[in-house]
Amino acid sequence: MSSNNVASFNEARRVAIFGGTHGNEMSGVTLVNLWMMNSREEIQRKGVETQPFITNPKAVEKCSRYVDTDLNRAFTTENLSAPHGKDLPYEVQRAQEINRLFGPKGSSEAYDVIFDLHNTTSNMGCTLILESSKDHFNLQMMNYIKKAIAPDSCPVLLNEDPGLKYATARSVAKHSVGLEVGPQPQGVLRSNIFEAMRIILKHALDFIELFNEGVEFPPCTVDVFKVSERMDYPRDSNGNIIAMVHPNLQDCDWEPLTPGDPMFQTFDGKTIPYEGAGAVYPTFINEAAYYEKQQAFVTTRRETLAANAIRKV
């Protein structure tokens, strides 16, 4: 399908907003609780049923990332088809329940769009996460959001490499959109981060309303950062971390890292440089939640994607 073609989609009538997929990421938890309690009109759009939803209530109650296992990695075919039972990890039981409510994943009955709200301790700003470079609906939405908040930036992180991709809660929907806003410590609310997330959601819902009303969006291009590699901290033979993110790299998400640039600093002050084949753009730098995943940051490469014109069927 060339970018000159028009992609047709059904109206996006059922939309969910997930908060608390990780129970200590407070912007999404707070916004969703707010919308569930008394401010639902803020997220309603003409002809759209918008459902705010706390994804992992037990983790939210404990203000922890998860209870038994990471819910945002739990939506595998194996987990979703496992025989239901109390002996399953809590998050696997919860994944099955979410799949029943908003899916089934990969089916025509699944919700049209799920927005999954996350915070990061990294200096990523407002980042949209795209799971498929072929999803012209999401590409057009992200282009709309980027233009709406300009001159503020809104990077798009493309994570579609089968070896690096994981089974997210939002992947239950036909169109899955991750929103990662930081920096914000775990278990903490920062007003600027909270407001930034709220504004992105407003523009995303405005886009859906315009699309449903019959607005045709012309072809466009979207600059993305495509995930290429996960980088771990240097470790000793026992697996203990022996170096930190270098001060020149800390908080420099989305900035180029070129061969020879400082990458890590050992505890005795020695610099470990980046030795890759060319410039990369690191992100999720020193993310607190990724120490357990043995990840210091991810490298990305810049690409420009062409999106077809879209209109409703």
Contents of the next structure:
Amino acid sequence: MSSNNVASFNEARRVAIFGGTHGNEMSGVTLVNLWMMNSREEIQRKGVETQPFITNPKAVEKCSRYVDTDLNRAFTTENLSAPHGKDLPYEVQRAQEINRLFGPKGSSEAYDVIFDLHNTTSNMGCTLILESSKDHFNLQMMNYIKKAIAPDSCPVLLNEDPGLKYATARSVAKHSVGLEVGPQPQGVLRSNIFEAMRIILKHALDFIELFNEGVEFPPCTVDVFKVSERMDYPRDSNGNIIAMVHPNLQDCDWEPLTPGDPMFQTFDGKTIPYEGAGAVYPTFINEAAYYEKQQAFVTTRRETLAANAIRKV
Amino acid sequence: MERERVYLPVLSRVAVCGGTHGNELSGVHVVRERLKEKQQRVDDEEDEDVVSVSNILTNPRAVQQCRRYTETDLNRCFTRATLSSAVSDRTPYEISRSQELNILLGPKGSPQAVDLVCDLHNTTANMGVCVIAYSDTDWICLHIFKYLQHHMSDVPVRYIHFDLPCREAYSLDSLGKHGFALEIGPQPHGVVRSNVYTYMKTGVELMLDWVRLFNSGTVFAGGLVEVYTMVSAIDYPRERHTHNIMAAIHPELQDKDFCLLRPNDPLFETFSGATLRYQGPEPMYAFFINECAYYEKGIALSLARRRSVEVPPVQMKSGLEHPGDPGTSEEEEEED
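Here we have the form predicted on its own; I need the corresponding form predicted in complex with the partner chain.
Following is the full complex, with the preceding chain placed first.
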């Protein structure tokens, strides 16, 4: 599916790289600290001001996901417009500060691109997270990254359903890109995961440089996994989980799950099968941080998105 | 020539403990499930046994918050000094709790202490199943280990010996007359992996099977077992002022727990891609490689020497033994 239209965008001059949005996701914390303390050659590109930034320093200090509330859910309109004050939860104060520095969200002064670096305990590999199917700049970037790392794969997760998406730190920018790399335990730095994230970011910044130099990217299609449904663990009346992700499903992110396939295993060994209407592609399988968010995994459906050709204005 | 049989007292009381670190979830769920099963047996009036087993969540506050600990690491609070320290309302929760547990399961070192403590732990390191104990001559622990290793054939099972005298033993399992930690990984903290949970539940059940057989008079054959004795630990290279780590475990070492680390083998990879190598004088076995909770304790990996220990045949002391009893038979055969 190609289009004769070329979408024009301003040069991406102001780019931010966020680490430590969750203080115990160590690849991003380490990379951003590295760039803030040492020379930034690795992330510099001609004509681009690249700003590394630790978004949740208190959580990083404690090596915990958050202090009061999840920063990566805190960028709601309500929070961002709340009167300033020290009584606000720490992360809401941080969200307002980040919105001031890198936004305001939705305005023309906002940063062009924000990359937010995350890790997951799920076996998701190098996943790119997209918040809009109509962001042709982002789609072209993701197409570029996927081609650059082939034959290694780089799944794209699309989360744009208003009932399922959330108000992320990166959403203050015009173009928001989530990098989610796993599996890595919280609080642990694995060398292979660290290097994988670094490589993805390198290609993303290369794309921006090429775009800013005037390269026109032809129309393309991008295969994505679109978030469909959140699946919680079975729980008892006290809210405690009574089953675990089944061994057949554990670590099988992005592989098809068909009705009848094992989904959970109770603590006394019984299998609970998946009983949806059709095949789905699960991901975020057994993410540590999502037990408290009532999520064992999400189901996705495969879609192919069409991206217009793009070039700079 | 086989060693002489050793007679040991009955193991009347066993404690199965989970949640000593509140985010090591296999143990939390094994204990909860065992409590449920026990209640079911009580309800069904099927609760007779040759051993009395207590299933305990040792750090309920940390479990509730899904954190390793709330104020201080509970599993370092069982030294004699900490157990006997004065408490006030400013005493950290875990110290008060260690003293409560000492009353419940101890007192440590006394005849009233439970016979066996099995403390359930998880690690982010790729260690498989490990039995960790302070002694390499505690025949109860070594026989339980031998039994687990024999019956759990699809996962490596190893014995780690922390060579510390009783008075310096700091962990929960030191409360019992015999005790060990059952440490299983890899599992991220805050996650329960079904395979790891199953290994842990199976390990506990096998341990109790062994105890029941032992208490029923079974003779357990002796033999050689391999023991890894902890010698030292290596920290990450750190920046002088911030104390932040400057390198990660080298990709060739990551997940290779119990490999033999030879002088000059890769140890760390700096963030600029340089390899830092092991400088020790002798080859050692590496374990607890990249355990999350040890970053704050200054440990990137631990090192052990390995040797074979000859474990004698054992049998429960019934008070009826005479010198010159027939030699041992195979495991699970009854004595005439």
